[in-house]
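Just one chain follows, in the form predicted on its own, and it is written as structure tokens.
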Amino acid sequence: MNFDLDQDERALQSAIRDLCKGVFPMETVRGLESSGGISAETWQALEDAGVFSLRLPESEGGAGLGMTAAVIVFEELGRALVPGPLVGTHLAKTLGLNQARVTFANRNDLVISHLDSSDAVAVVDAEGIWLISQNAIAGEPVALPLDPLTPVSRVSSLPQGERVNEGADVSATRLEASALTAALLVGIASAETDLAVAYAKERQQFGRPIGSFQAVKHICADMLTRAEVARAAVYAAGVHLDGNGDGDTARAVTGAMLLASEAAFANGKACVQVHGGMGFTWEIDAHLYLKRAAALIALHGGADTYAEEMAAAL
């Protein structure tokens, strides 16, 4: 199957890369952790920009987009480490609800993101979709979350909330949310490696560029492979996810968010390598990327979760 984007998909690709640049400089996103990861300003950029209503119909305001073009826009959300609840909202938007901002969860967990700076919680269990009031819940804010533009609170239990999902496939909810998140991912992996190579070309030791050593030069080139082997199955999962795969639907997905995890988690950890003993440090942004990889595969069931179901899929 080829995953080579065709011109519509690349000009797509393009204005949500430089609505990120413009919106979500670095400097920009850094001063977002005052607010919880969101501004009124930076998430009214991303409606603007048709990020949520992407899979509405046209005749709803929407852009009458699928699965493939949405993982093609959350690639470039992740690369660019754009905060805030952008899976719940898109999925809710997509649903016919208008609340500005939706965070995602299953009933059985008891860690919400975002949930403070959220208008309320979509909540999937296996008898439907169900929309929680922000108000409705009681949370306790995590003081020192992992990755500070990712703001967390503890639950003891949810409320049933009003089923909305009115018909809607909620397995293909729960696929459909983990494809947007393996997206993510492979813009973080991606963003790690290109912030590892930029600095392994300026970094000079003993009169020349790290990256001309081959211990680094390996570092490096695994970072982009694990990169490019997720980014293929994110795309192959999405095509799937619009009914165009050939396969079976929730084993692409399950293999998209295996392969994504793995990606931006160790790709995080090789690029913080890179950066040698300043890779951990606050002024230095490959921490960031890392924390949030780990923020997201925790937020969504973990990767030993996804491992074991690729597992019994086998």
Second form
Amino acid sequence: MNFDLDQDERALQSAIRDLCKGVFPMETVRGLESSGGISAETWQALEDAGVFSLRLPESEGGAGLGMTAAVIVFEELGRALVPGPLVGTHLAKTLGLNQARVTFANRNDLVISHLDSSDAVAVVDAEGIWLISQNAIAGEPVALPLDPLTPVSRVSSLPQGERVNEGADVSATRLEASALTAALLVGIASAETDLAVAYAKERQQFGRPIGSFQAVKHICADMLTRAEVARAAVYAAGVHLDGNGDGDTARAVTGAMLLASEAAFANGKACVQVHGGMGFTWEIDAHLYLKRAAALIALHGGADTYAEEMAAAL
Amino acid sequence: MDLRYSESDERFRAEVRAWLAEALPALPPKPGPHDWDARRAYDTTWQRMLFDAGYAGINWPSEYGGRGASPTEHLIFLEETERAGAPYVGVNFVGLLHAGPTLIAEATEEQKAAHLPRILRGEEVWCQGFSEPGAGSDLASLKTRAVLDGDHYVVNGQKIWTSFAHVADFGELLVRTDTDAPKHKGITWLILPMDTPGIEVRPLRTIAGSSEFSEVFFTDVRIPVENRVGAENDGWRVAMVTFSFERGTAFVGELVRSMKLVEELAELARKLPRGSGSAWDDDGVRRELGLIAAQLDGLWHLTKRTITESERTGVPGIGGSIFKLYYSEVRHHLGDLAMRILGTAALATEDEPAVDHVRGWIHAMSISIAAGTTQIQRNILSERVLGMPKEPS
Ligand SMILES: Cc1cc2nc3c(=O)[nH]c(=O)nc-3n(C[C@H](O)[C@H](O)[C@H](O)COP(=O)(O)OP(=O)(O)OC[C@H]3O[C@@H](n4cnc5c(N)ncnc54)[C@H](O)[C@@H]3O)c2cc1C
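Given the form predicted on its own, corresponding form predicted together with the partner chain:
Following is the full complex, with the preceding chain placed first.
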């Protein structure tokens, strides 16, 4: 048993963190709002870094890595608030589909994310994995999406689409989608903690930093705690999906998604609170993390679904 | 990262399991919660059985009679004993989990030889005399006074909340030896023989109805200087060593028990009638139980991260305080939910199905207080991990 990043995993983590610092500083991320969260260069940088292909064998242009590596990478993407249909595109690549960008949706969703910038929508339901070409969907873009960096469109219904899961394990794909989303959420939960702590150390009131008040310190300690426990669960989910776990894989993934959802959402709200009036401004990043968390959670079925799945396993 | 156990770890697990299957049926019946002499006898009998089988002091170094098991083997041992329903460490808690380890780290060879083998064999029960009426969270403000008189310290003062004091043979005692020095600099750590004249133990009744802890009064109690652990006035540092063990893996067994309790509560909720169905038909009940199960699983994963870290660095990292804080909250939630599910069944506290759940509900309230309250853990995390400004001290 070794439940700490090994040397290769550490190297991967710092490489992707450096990439995010270089390509996705917050000004750049914010600047992507006008183009639906994507630009040709930033997307290319993600492709070049192997974010989508890392689980393909080397013979097919991938890095031959597993889900453990993928959650480490996606945690960093979440921390940097990298926008775009990341989970759908990664899974599509892994399934051998050649669309450049694929967004993920639930069968009955009437609000679809990243529709305009994607080539296709992937739906994973009990029967299989379905691919619906973007131009087969009549979508109406929403002017003010909840997360300004996650554009959404209204649809009246989704066509059935073409079944693409020949040889693929549908339930495994669902679990992979959850684990990758949970990894993004854990990255967000950590970034929110860092942002709140940094502000609390700097902002002065009553002649001292607000971070010296327990009411503020204790909020931050809880943020740290939620993020750390969720991170352990998310890494465990990745390890289980690679067949190196010590328990039930579906349970590990479901639990990770539930804890990561809770952590990112609660930490986002706490981060706004710690910033006071500044936290309620568009200028401060706190709302962007919170809104991304809320969007990811909703797009992947909502925390209640995962709580029910955990309960069903009891 | 890899969560699979090695072959030798699995062999160790199988060996522990086989031994438990044989040993547990040989145990005498469990005594009632209020019969303390019987409880001491039961817990020390179990300790002797562990000793004879080579499992006593599982994580103590072998040169001091322990098994010298790796942190992973220690985890497996705690998991297997809890799963099998083996007795809890009970009155041996202080001796095995923090007094013994403190002696190993800080005591003289004579002190180690006098106590460690007896703790391992279940012949010596320890208690912890740290807290005082005026010194709880602010432990360093303690006032129990020790004055040197020849080759003895003469101790006067009072301790409180001393768990197992009424059945203990020895105690970890913190005393003030210098009243002029800053508060952290005038404290000394002593080995207290509980049969020394001048000690009076008055049991207190807890909210659980039992007498788990006591007040301890000291009137001219003479303790030999050779019972001092560490240097005079260096006791605060030694106490921090004690705390590092107390907050270490002490809660892992509890965690495994709570995971089992969640399963039992789900089963109970499916059986207990509510309206035309069962308590399980309530969305709120199911989802909260699902969340608690995920949180306990998360703590199990966190424990493995902590263990990997301590195998690499030799010291437990920040995992301890995070674990203690998060576990306390989840344990409260689990107890509260059990009370909601039980309804009036909770009022018959000694009956099935209430007994374990109601005890657990009450127990949760001590977890968030003892060994550093929830608020103190938040102070520790925000200051030592997040680097936020310090509390006045
Ligand atoms: C079941 C049980 C067993 C125990 N066993 C032992 C034992 O064997 N030996 C022993 O020595 N002690 C023992 N204790 C004592 C325990 O360590 C103390 O109760 C604990 O440290 C708190 O101290 P206190 O009771 O004086 O509470 P106080 O320190 O008075 O705290 C009261 C409240 O104020 C809060 N508070 C205090 N200071 C701060 C601060 N700086 N910031 C924010 N909030 C603060 C606390 O969180 C708490 O909510 C035991 C306690 C319990 C409940």
